[in-house]
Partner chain sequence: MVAVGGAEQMVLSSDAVLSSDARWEMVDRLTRQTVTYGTYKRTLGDVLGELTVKPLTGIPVAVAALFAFWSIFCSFAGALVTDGFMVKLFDAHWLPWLQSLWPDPASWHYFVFVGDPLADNCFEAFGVLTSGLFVSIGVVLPAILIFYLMMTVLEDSGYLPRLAVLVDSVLHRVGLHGYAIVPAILGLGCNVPAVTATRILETRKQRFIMMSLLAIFIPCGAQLGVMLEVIPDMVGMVFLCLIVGFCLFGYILNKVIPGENPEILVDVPPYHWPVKENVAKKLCNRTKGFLKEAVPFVLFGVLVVNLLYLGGVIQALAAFFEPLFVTWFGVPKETVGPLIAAFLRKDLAIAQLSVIPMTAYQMFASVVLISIYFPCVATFVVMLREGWKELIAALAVLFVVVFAYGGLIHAIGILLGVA
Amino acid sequence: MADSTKNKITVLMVGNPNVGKSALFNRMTGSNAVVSNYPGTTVDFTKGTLIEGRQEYEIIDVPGTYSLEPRDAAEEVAVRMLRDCPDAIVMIVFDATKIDRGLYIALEVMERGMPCIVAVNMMDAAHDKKITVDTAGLQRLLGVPVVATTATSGEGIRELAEQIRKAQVADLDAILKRLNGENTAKKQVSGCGGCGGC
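Form predicted alone: give me this chain's structure on its own.
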C-alpha cells in the first residue's frame, strides 16, 4: 500500500524543564511513543509520530534545558539534538506563567536559523494565577506562529498541530527593532492564524 504522506519532517520540542512538554507530546502523538537513549549517553528522549493534513511528522521530546550553554548531561543532549537535526522544525514550549524564561531559550534557538513555532502551554495555570498572556502580541513580536495550549485538557492541541506547517525562521533584527518600538509589520495573509509569512 502506497504511503499517502509526504516525506517525514522532524519536529524538536524544546523548552525548560517542567513546562508540560511531555504532556503536550503525549497529546500530539498518542500512544505510539518510543523511549530511547541518545547515542553515547544515558539520557533518555522520547519520539513519536503525528500525521496532520497528509503530512507525517516525527515529534521528538528533547530533554528540558534552560539554556543552550549546557550545564549538565541532559542540556548537552538538547544542544546536540539541535545541532544534529539542522533541517528540523523547532517547537518551543513556554510555561504560560513564566514567559520570560521561555523567551530566553526561544531567542537562543532562533539564533540558529531553524524554523520555529511557539506553544504557550499551561494556560490553565496562568488563568488560575490571574496572569494574562497576549499570545497575539507575542506572535507579532517574534514573527513566528504562537499557539496557546493546555496539554492536560487538550486545549489548543488541534490548532498547534495545524500550525506546524507554518513554522518560520525568525528575523532577529526585526525582533530587536520591534522591541525598540519600530514598526516592522509584514503584510498579513487574510484569515491566517499564523504569522503571515505563509
Given for the second form:
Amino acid sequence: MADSTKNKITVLMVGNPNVGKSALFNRMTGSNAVVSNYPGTTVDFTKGTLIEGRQEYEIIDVPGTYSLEPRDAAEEVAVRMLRDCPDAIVMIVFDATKIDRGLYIALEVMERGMPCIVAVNMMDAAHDKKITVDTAGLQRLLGVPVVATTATSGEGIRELAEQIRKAQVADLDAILKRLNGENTAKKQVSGCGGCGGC
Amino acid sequence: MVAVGGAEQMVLSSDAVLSSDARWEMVDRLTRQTVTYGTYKRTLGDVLGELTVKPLTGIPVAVAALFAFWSIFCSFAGALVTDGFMVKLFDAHWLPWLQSLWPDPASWHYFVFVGDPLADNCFEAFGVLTSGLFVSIGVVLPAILIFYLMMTVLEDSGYLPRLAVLVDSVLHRVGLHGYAIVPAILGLGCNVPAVTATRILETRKQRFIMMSLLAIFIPCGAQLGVMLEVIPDMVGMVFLCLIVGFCLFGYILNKVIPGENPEILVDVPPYHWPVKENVAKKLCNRTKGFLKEAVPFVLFGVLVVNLLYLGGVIQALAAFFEPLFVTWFGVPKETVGPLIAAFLRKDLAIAQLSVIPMTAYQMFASVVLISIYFPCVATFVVMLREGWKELIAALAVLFVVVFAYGGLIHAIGILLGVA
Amino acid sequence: MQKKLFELEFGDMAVVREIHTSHHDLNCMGLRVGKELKMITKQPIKGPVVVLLGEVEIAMGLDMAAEILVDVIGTDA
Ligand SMILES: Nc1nc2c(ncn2[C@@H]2O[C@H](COP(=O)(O)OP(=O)(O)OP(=O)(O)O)[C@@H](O)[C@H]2O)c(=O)[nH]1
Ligand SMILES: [Mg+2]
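Form predicted in complex with its partner chain, following the form predicted alone:
Zooming out: every chain and molecule, the one shown earlier first.
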C-alpha cells in the first residue's frame, strides 16, 4: 500500500555494532556513512538510495544494537526506526565470526513479523580465523535469503542487492520444525518468486 | 536443552514472542548446524591486541602513541605547512597584493575586508580576506588535515576500545567510563560530531556530564591549530589546565548530579590495517565538510566582528565589562572582541587575541578563557538537538565553571606573582 | 573450582557458571552460562577486566566481573 504513493521500498539495516553495516550501506548506495573499527560509530540514521532491477529502495543505515532492548541512546535510535517503519524490509547483518550474537537479534526482529534478509558479512575475516559458515544451510533453516558478503572487497554485494526483493517473513515455528529435521519446504518455494535461483 | 515441543507451543500460543532463554536455545541449535570452527593460529594482530591492552605494556604504548600523535601534529601543522609555506604565501604575496589593489585605505570596506593598511602580516591585518582566509586556509586547514588523518588511523585500526580500557579507571572517577574516550577524541577534531557520539554512553547522567565537559574543556582541532601558531610555547600549559579542569569539574558533577553511573561493557574488536580507501574517503569528506561549513563561518565571523568594531559596539562592551575582565579574570578588556568571535568560531577568537597587546600570562589566561567559555554556535545547535533541558543545564554549569575556574586561574596567577 | 571472574589469573581458562548481573547485556555480548572464556587482563586501580570468549574480546567493569562465577578448567600459557 505504501507503494501507491512513491513506489519506494524501505530497507532497514539492523545488526550488532561493528559488523560492517555502514560499510555495506556505502557499497550498496554509494553514500559516505562513516566506517570505523569500533562499536558505536553510527549513532544516528543515514538514508541512501539503491536502484536494483527497476525497483527503487530507500536503504537506511541505523546504529548497531545488541538487542531490541536498548542500552543507550544510539541503540534507541535503531529500535525506534524499526517501530517507525513497520512496512520496511529488514536487512539483518551478521559478523561471520560472531554468528550467535547476530542470530539473537535476528530472531528478535523475525518475531515482529517483518520481512527479512540476512547478510553474513566479514566472510574474509571468518576465513582467516578458519570459521566456516554454511550460508545455504542457514537460508534453509531460517527460510529467508542469506547472502555471504565481504564489504571491504565488495564480494557478494551484487547478490545481496538482487536478493532484497526475495525478503521473507520468517516463520519461527517452521524454523523450529526444520531444526528438528522436519521438512517444511513446500511453503518455502512459493514465496521465492519462482526464479529457480535458490 | 529445552524440550522442543514446549518451545513450539510457546511460539504458537503467545503472540510469537519468545523468552530470551528460548531464543538463545534456538541460536545455539542454529549455530551448531551451520557454523564450524577450525583450529585457529594466533596472528601478530592478536598478540599486539593483547600487549596493547595489558597495563604493563599497554600504558607505555598509549603514552607513546599520544605523544607521537601530538608531535606529528605540531611539526606538520605548525612548522612544516603553516610556517614553512602558508605564512610566506599569505604575508609576502597575498597581503601586499590586496593592500595595493583595494581602493581607499581609509574607507569602511577596506577596514572590513582588508583590515589594517599598515599591517605586515595576515594575523594582524584582520580583514575578511586577509586574516579570515589566512586563519581558515593557512592555519586551520593543514592542522585539521593532519589531525583527521591520525584520528582516522586510530579509529580504523581498532585502538580506541583498547585506549578506553586503559583510561577506564580514571574516567570512572568523574562519573563516566572508559568508552567516553570516544567522544572525547572525536571532540578534539570537532565538537559537533562528538556531541552526538555521547549517545554511546548509557545513562542520561553520563551523557550530560560528557556533553558539558566536552563543550567546556575539549578544544577542537581548529582551535588547536591556531593555538600552535599564536602561542606555541604555552599550548602544553593550556592543555594541562584544561585536563585539570576536566577532572576537577567532572568529579564535582559526578557528586552533585543524581543518576546511575554504569560500568564499561564493550567489545574489543581485533586490530586490522586501516583500509586505504576508507582513510582517504573519510579524510576527504571531513575536509570537504570543513571547507563547506567552517570556512564561510570564519569569514562571516571576521565580517561581524569588524562591523561591530565599526559600529562601536565592541568598544562599548569592552568598557562595560572592564571591571569584570580586569579584576576577576585578569585579562585586558579588549578580550571582549575575541569572546564575541568565540561564539562563532573559537579558532578565529584565538587568532584575534594575537593582535591585542598583553603579557604572556594574560595571553595564557585569555586562551583558557576562550576555550572554556561558550561553545561555538555549531556545537550549541547540536546540543540543542540532543535535548533543550540538557542544553540549559549545561549552560548553567558552563557559567559556574567559567567564573569559578577563570577566577581560580587568576588567583593562582596572583599567588605565583605572574598575573 | 568455582571462582569469581575477576579472581582469575592471566591466561586462565574457565567456564561460566552463574551470572548475577546485567544478565541480558552480557548474554548479548556472548558471555553466557556454559561458555568458555580466557582471562586476558585486569587493569590496575579497580580498572576493567578483559576476557576472550571464543573469537571475541570484551571488556567489562570490575564490579560486573565480581558478579560472575566461573569454574577454572586450565591455563593457557
Ligand atoms: N575484514 C573485513 N572487515 C570489514 C568488513 N566489513 C566491514 N569491515 C570493517 O569493520 C569495521 C566496522 O565497520 P562499520 O561499517 O563501521 O560497522 P557498523 O556495523 O556500521 O558499526 P556501527 O556503526 O558501530 O554499528 C570497519 O573497520 C570496516 O572496515 C568485511 O567484510 N571484512
Ligand atoms: Mg555504522
